[in-house]
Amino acid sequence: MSLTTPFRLTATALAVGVMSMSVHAADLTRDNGAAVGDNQNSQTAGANGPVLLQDVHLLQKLQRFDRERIPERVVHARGTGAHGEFTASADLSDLTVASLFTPGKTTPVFVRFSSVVHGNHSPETLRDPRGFATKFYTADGNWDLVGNNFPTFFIRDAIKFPDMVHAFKPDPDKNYGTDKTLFDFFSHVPEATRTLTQLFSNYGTPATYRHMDGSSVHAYKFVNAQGEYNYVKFNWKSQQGVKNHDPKEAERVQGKDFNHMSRDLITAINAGDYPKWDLYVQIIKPEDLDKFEYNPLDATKIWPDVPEKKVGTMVLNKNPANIFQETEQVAMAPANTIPGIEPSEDRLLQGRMFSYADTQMYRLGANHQLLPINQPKVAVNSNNQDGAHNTGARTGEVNYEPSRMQPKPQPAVARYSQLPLEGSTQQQKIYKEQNFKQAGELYRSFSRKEKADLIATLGGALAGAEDEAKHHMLSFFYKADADYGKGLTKVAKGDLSRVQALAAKLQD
């Protein structure tokens, strides 16, 4: 057939046609809801001619599977999540305005669980921090309380965070990690001591995300209906209890399955064997703040002297229905907050604030929150205009305030806090570090057992690092526990005179 032979339209195809045009739910469809007559053979010119660009629905398969991968998470890749709610045990409006916390009052939640370090796909049996992301669909807006399965982080300041990453994350030059680029980093940074002590633990490979507890890391603020506010700190509390695996355990389960920690939890879900995790809070008043010998809004402290108080309980019931639309398109953000909570001055969380809710704008867009997985539940009545993928109900001639063509608002309800404050502005290190001390504390706290498997992982990691760097780490070690420090040493095969000296200059 020559390209000026004319196409002739038999009366079978004329009837095929009109058949097509009647559209069941079930029928296959392109994007515009008209039906695929054919989605095994492309149009072709002829029994042997050309596909022919006027295929619209091969064309249009084509194009939205070059376009089905959005950009990685550059942290928190690797994740799995769950619906669930959050019932208040606890009436806490003397600290805060947020009325989530009133006795009995359920919540509605989206979990999200997630691997740090690695990409998306990559073995869940990896040694790395988990992430514990939860947003509460409140009466007053969506909260994001987005934390760790590790109560402290590595760095105390988000100047360092892009670095810390870079360190973590595979070598420009060799697309994989090695102990060698990431202890030089950590070796000036000994305010990680701690959180290094509890990655290389057997608590850096996690048996389930069923069986383990979360933290928001950061100290946030209730603020009540006085205005009066006060800092706090979130704790989940696994009613499974905690289960790690030990470095052979890891090693097995990788053989076998590296989905576990995702498949144990859908399994679970499936099956009614609903997870539950209780909340509690820790609080200090702003006047107590200085009382304490460390700085309590460091990112790289717990708060082991403060009280904890059982806030609610939140059950996991529902597995998403599409992963992608629920688990990868949920924008969690420490900026989602609502009235009555926000964030204090932590140095971290500041820039988390910013960093965060960023990151999903360039991901999903700037009206990602318009996705059903990220709606609040309440009423939004922004004026926020256009932008890609706007699939808002706005109506109206008025998109600014204010304005005497709309009613007034309210007096306002959610006003910020007042926080004092003097001096100028710096560029300086915080005062009371205090970067040793709690590492000791929780090498102490582990098994015989759990201190071998530490010193084991931790020891040989170390053995990979420059000469410098080494020395510098295990010294830090050392300055936390003498014990510690020596076991590491003899592992890494490291020089403990010369390890005894470095920490002696260090200071708590």
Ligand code: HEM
The other form holds:
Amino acid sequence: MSLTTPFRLTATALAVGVMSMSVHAADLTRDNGAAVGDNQNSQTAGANGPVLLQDVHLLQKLQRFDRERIPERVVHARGTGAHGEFTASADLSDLTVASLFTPGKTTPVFVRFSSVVHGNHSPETLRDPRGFATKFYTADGNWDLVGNNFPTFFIRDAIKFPDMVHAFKPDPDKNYGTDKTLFDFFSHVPEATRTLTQLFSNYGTPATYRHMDGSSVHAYKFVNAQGEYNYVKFNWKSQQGVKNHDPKEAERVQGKDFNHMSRDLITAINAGDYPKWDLYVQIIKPEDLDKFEYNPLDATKIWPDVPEKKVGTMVLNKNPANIFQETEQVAMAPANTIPGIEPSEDRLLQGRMFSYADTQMYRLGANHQLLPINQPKVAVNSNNQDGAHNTGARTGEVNYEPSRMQPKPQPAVARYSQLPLEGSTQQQKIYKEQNFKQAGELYRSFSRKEKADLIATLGGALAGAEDEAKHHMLSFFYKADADYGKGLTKVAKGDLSRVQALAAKLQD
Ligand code: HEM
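Rather than the form predicted on its own that you just supplied, could I have the structure of the form predicted in complex with protoporphyrin IX containing FE (HEM)?
Below, the chain from earlier opens the complete complex, with every other chain and molecule after it.
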């Protein structure tokens, strides 16, 4: 070790303004910055004596190893991330005060793609929706657009989410999932018909993350400087095009490389082949909300009859330097909104506004927004304080508001929009469920081969359901499209007249 060689400035040293001058940049140190003399041999009492408790380097090394795991995400545990930027191409100032939508303006982003059901390190070849979550580090604070590759979701009310995830995940008595429990649950959930159709189609096994579109699924609200709001859906379209694996190819890849989606993204970015997505918005005026035959605030629906407008392009151009610190510690939350973007009344989204920030307080701790990957690029000036692992740099005596000593201006454009309300509290289904129409349209949009793959895959899975659940499920798909239902009934060895009788009782 030399006293004259350059020293290393760590993030902590920077924060507290302290530099260590005694350690060479390449020297191995303990967590307190002190140099390690020997990393290969523990300190022992003589040649044959026991290891000594005073070997603080050994103790720390084992202690830190023992604590390497944090709780993994309860869903979407397997993911891969990348840095990039979003450049706006349209002026949306009539719709939203969110300043990122200014033509030419560039906003740094971090994207995390993921699968849903299985744990970290599970095969990326497994059939699943894929997460497509983007953190925009905007000049107005961080905005997280936490979406999926499918434009619809299985359910429309957050109260069903834990049950649905339990049904998808391995059974508690076996530690592997079964079609029996999966379809036992979904035979009570007709609103899942479109999303299940997409899941068991070849869209359930995307070829790469680069060849995948994305969607907010939910409607959000754009709010302008006058406090007026409009409903908005966001859709990402891959400039690489969309590519899925058919069942044969999915099986082939599974046997060859089950990290194929992470590997593809990391390899492409390292090679300078940066993937790009265009962002589109669809807008519905509040006064038009009731004019549709479906409820536009129902997360099981797309808006097929609302035009799309391109508002910008995102490029991913840098891989994380450390997967744990960036991809794993990133905390994407629908609650991270900015002035001009608010949640709609979508019942599923409303539950998500709570659930993500809540799980992140458990998974990463109360101060997770202080982690470098989650830190806004703008100054944070809240009165939230203390808590475990606080690495903030708060100073001063005023930690409350209002104060005459340190007044905090509160811009009018940042106030929440106002929603007129009437009626009483209730626990009722939404109006206009329309559970099957868009499922039939999706089925009919598939090519002959895609239809055949879907019927073979889904029919095969339904064959593993209990008799009663199987026939209810088949009736949902029959109601969506008679040919689709007949095809599935044949493969699943169901009774067509029973399926037809059940379908006749279903509402459109
Ligand atoms: C009420 C319904 C839902 C609930 C309660 C819920 C809950 C959760 C939770 C607890 C996590 C783990 C977050 C973390 O540990 O950081 C998560 C992750 C995620 N969810 Fe949901 N979810 C719901 C619906 C949805 C929907 C509709 C979408 C797509 C639009 C979605 C997309 C995602 C994505 C992409 C992630 C991974 C985020 C990341 O990469 O860090 N979820 N969800």
